Amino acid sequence: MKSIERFFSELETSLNNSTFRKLVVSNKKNKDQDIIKVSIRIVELKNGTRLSFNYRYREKDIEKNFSFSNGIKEAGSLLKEMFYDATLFTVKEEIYFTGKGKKGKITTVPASLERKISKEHNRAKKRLIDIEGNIYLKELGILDGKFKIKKNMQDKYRQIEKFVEIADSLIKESGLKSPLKIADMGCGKGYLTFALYDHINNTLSIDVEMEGVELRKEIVDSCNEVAKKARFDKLVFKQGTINDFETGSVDILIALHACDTATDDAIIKGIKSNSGIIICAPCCHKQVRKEMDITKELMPVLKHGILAERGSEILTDGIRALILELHGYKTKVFEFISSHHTAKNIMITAVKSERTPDKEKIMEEIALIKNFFGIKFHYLEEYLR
């Protein structure tokens, strides 16, 4: 019998005997794709026991449920076309198998830990912000006196949880190392700019001087002395505009919700900084739409007001990662939360890549997309000349 064979067989009898614990197919074929790794539990739903898949990728996970058979077939398909490895996890051992040579090998260990097998869909996930006596976040308004998350903030903490997931990976995908210095651009009541800077100082245990930066004075103020509150000494908000800022050397800089050009703004500090990473949510895309100078074959579509607005969004940002690109960066533009939760939900990140860009080619990729929508101007373009 093959070894994968051995091993289907070995995760089809756990299945069958009620001593699965888990399975976890990992080290990814093609480097270049996104999902890291995929997570194989069981769960009881209304409809019956069921194979849950969580699949994890740098900026989201997502979950699909299988029967049994299907869930084994799912398995075998992972195994064949996207990874080298799995581990099955049972009651009494831990079964490896890695697809990496003619044959393949397998390997059993008695298990490491005995524990309860659950199969509860909805069990309590591990918060990456704790929120057991945080001080910052009852102090913010997201939690109420007694430590619990109030109801009309529960978006508001998911969207924190998630930012700083991404950050999170970000920083890892970067390869930076403690100290780190952050900037955090028009940080507004800093919700999560405490996150960030709680997650990297006290669960990374990154040594980190973060500073955020917010025009109106009095809710710098009211920030700082939150910050006294939490103990989080080396961070600090100070009055200003983006364009204020001296940037300096800054390894981390973000822009969140920056309304139009404020945002090019941002990432031209986080550019000539040198910055390991760049963090970007942006508002408003003003300047592009003014310049569109739509074509005749376009017009049919873009007449209609709505249409030609999300046109520009999806052409400024566009421009924006190529820009960056062109600098050296690794880019990314996605949704990093659910529009239910926020409409401002579109986000580039960058991480600086040791790789030497092909300017030639991206400048002329720029050239063609201003060329085709009738762009003279980009703000972010024009300023890096």
Ligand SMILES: C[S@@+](CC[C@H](N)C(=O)[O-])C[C@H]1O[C@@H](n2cnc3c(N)ncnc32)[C@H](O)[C@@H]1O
The other form holds:
Amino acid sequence: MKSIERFFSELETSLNNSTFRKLVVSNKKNKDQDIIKVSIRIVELKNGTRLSFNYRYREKDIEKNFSFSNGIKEAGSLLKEMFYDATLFTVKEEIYFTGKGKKGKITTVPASLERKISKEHNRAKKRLIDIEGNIYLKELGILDGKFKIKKNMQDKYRQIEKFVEIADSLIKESGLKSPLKIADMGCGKGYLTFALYDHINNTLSIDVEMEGVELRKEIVDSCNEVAKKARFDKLVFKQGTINDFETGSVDILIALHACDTATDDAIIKGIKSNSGIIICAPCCHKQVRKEMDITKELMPVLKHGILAERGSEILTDGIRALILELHGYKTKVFEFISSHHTAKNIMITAVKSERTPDKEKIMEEIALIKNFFGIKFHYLEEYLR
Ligand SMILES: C[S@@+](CC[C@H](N)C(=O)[O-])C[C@H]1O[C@@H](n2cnc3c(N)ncnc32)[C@H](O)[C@@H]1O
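Okay, that's the form predicted alone, but what's the structure of the form predicted together with the ligand?
Shown next: the complete complex, the earlier chain at its head.
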């Protein structure tokens, strides 16, 4: 049997015995073709179970649904006319076919994520990060040996899921297209890094290259081990400081809970690399707190240490958002998770906008605020100069 026939026989078997997860047809034959790839999954519609084809073009996505038999024919035509390669993801295996060469070739490897299939159209909405057979969540200690969320990790899981939900909507808002290059600055154990990579790569079917940057070598080594186990080939962790990290150009830059001015270092990298999206959740705000020269009018309120601390948080993050706007970003500042889970729950998101900012006005606003609170030096502003 020819390798292409074997591949289609595997496809039919996986559909018949319900082990099919998804099929991706890629590597276009004619590089000038506008289409990038086609991802096929099962959907349960009112009129029955169908194969849903997502045709990804440079500027748009088109969805079409087929019966199983017509879907198999459509996949056959795509491989004959437009693409060299196809990958069939089943519950147990990943089967790669390439039509390059005289006879074509098939390679089979065990599934990177042993997940049960779901035919529910809306399943992704119910749980953004699938936990069934999720290797990295188990390795990171969020799941137990039976792939259940550990009791003491429920909050962490919710935080991860919320973060992915926010990133997902920002990606859609930004219009950024595949492939995406992402840098996670001060990634720690990589909970968010792994989850975002998984979501973009496996749920959104967008090609992604991701780097996590972290000071502590032992964490970096263990994250790279986990990435290998999960077979996340394009996720790499590097040891170093945010400041020294060479980002090149990135599409999305993340910095969650990086201490004090490390958040500013990350924002600087994001702005300088013209990142389409910047997401940060600041940690402590010591730099501005030390700079604040509280006027006698404000002293009766800010004489209380905690209120001065909160004040410095508001000022630091407010000025950060203004500086991002100055550089052409549309910003939002909000509580991304309930303060019940963590006190460090403020998030700043910035999406590159096509509108030209009114720089003069924003600079005047920043100067007035700084002047009012006696702030002579704001780290982010200074190091962006
Ligand atoms: C509080 S953890 C947050 C980890 C992760 N981003 C999260 O939110 O789950 C902050 C991490 O940033 C790292 N870090 C702090 N300053 C850094 C710097 N300047 N460069 C690189 N990593 C840094 C720390 O070692 C730590 O692991």
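Under this definition, the rigid core comprises the largest set of C-alpha atoms superposing within 1.5 Å between the forms. Residue numbers count along the first chain shown, from 1. Given the structure is predicted, the values throughout are model-derived calculations rather than measurements.
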Inset, instruction - For residue 24, decide whether the Cα shift between the two forms is 2 Å or greater, given a superposition on the rigid core. - result: yes
Inset, instruction - Return yes or no for residue 356: a CA shift of at least 2 Å between the two forms, with the rigid core superposed? - result: no
Legend entry - CA of residue 105, rigid core aligned, shift of 2 Å or more between the two forms: yes
